[in-house]
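Let's start with one chain on its own, the form predicted alone, as structure tokens.
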Amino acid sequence: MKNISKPYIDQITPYVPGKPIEEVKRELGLRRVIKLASNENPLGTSRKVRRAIEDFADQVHLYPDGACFELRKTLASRLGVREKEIIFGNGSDELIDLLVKGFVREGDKVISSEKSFLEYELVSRVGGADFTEIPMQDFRFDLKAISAAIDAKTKIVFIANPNNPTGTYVSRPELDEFLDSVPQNVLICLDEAYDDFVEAEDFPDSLFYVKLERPNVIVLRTFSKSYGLAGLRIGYGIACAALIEYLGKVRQPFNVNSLAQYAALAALDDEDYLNKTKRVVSEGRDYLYRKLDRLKVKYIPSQANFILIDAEYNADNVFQALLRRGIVVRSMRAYGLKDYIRVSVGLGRENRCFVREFKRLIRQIRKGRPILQDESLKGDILPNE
């Protein structure tokens, strides 16, 4: 491969999701397995969306609609933007692969913060780019920072807001005086996956952006996190027409799927769901910040539907210490927070079973014993938590 592959390439190193429940059963021999790793809805996939998964089955031998016209405006109607203004892929993470691929050479700099989606970096070097990490101030991303660091090469800068794996957000008057001071032909990426979560009163109306007709942004979001739907890959961009119109002679002609399409339909049509899962995200949120607090444990408060959090101890042993148990949770070592772990918020039962076992924990990391020694920190977690 040496003769024909591309250096950079060679130097990238794979994103490695969480692990599936069904893989750490196998692997631990385990009955029961909680993942609070990737983010997902704890409620699982909506009763209306399943229904219309099933009405749909008969059609999968067709092609899908490679236009989402039904899909398209339904959501243009929703968001209050035109259709022309809306591209969908298949999940957002291929609109980032499609933002490199439209606007990048190899060569030119691409932006963002330390601490962020490491998608962004490993898009970005696959295009060649130079990546640029700017530090973070207090786990945030420093908008100032990332203006000064700007230059000639620049073509795109990705803002997570929330910022996932830290929850922490990019506030209304920063962003706007951020926009302010960007040229014209920087591409400002917004990736709002987590935006449902957010309960901060001055979080941005990012579409608000966008009818103002700035031509350098685009506001990214999915139907994975808060409508359930991880498992289709379904993701939308929304910026003005001519940069749609650009970006759809990149995306690949079937690239969103029928089934997540007439599913993305019918969870637009959900609200009860919606709110259910807003309700579920937001009460779990609370009560792990209080028996975090009671334990002592430091974490950063979150506008997203998981928490970042202080394990005291190195993050990939804690994460091994609670998958023995039966907890998927997620070790931040490769996000540079080497003591780190990131904890989606689950159903309740799943959140006080984290809660025990974490405890646990701490008590033996605080009396300066090995986790990974200890035979009373592996087993089953009990099957009525």
Ligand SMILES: Cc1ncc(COP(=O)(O)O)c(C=O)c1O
Second form
Amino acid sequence: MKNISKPYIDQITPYVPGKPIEEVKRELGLRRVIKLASNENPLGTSRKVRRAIEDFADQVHLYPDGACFELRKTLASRLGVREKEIIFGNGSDELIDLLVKGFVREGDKVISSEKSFLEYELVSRVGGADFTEIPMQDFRFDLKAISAAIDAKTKIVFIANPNNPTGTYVSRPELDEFLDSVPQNVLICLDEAYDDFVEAEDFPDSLFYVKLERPNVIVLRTFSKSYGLAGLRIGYGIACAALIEYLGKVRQPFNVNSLAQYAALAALDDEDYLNKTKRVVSEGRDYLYRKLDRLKVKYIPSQANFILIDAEYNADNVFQALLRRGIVVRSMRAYGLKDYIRVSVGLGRENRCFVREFKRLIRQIRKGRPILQDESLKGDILPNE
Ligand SMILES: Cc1ncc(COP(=O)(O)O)c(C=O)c1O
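Next up, the form predicted in complex with the ligand in place of the form predicted alone?
Shown next: the complete complex, the earlier chain at its head.
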């Protein structure tokens, strides 16, 4: 392989996703596992979506509608944009990939922040780009420093808003100022995978920029989180028609499978599920804040469905210790946050379980006791339902 591979791909460390529930059960011999690792929707599949998938199950021998006609029509009207201003992808992950494929040549520069979604770096490096990570300020994107780092080689700036894994956000005035400061030939990708969970009043209305016909802005959103369709892989981008048409040349003709399209249509029609999801996340976040405050544990206030928590100890060990108790969270070491874990907001009982186990751990950590060798930390402790 060495003599035919691309050196910049050889050097890449592959993305490590959150551990699947079945794998954890198998490896640790646990019966019950709570997964708070991948910012998924804790409510499970919506009933309307389940019905849509069942209704269309007998059509899987047919190729999907490559144009996503029905979904495009419905979504465009919902968002108040034109149909030709939307592109669908196999998750918003694919759209990040298409942007790099479409616009970045080997040696070009792509900019984002440190402690942001790792996919930006991964995809950029696969494309042979020089990926530049700008340090954060107080766990927030430093847009002034990003603007200053833009040079003639820069093609794309990725801004996750709210950001994964910090849960922080860029406000409307900050974004306005930033967009006015960047050259028109640099593409600004506003990745809003978590926008449905935002409660901040000064969060920007990103579609406003597209409607203002800023040709260098693309907004990415996904059905994976608030709509609960992570397993079906469907996301979308909104931008001016010319940009969408260009990206359409880069995508595979059948990039979005038919079940994902039917399910997304049904999900858009299930407002109760969306509202319930928002409520569960908002209440769950507040509950976790209260408990963490009581424990005097530091965390970053979040506008998303997860919280970044300072575990005061090697995050890989904390992850392992919680795993043995049947709770899967995410160690943030790969993001350069060596003592931090990211915990997705779950259902009430899942959050309570996490708090109970984390409380025990933090007490041991503070007493200077090892958290992994301790026999009391082994075994299946989750209550039967
Ligand atoms: C910031 C951000 N963008 C994009 C994605 C990708 O979402 P999907 O490919 O499931 O649409 C994620 C997933 O975790 C994310 O955190």
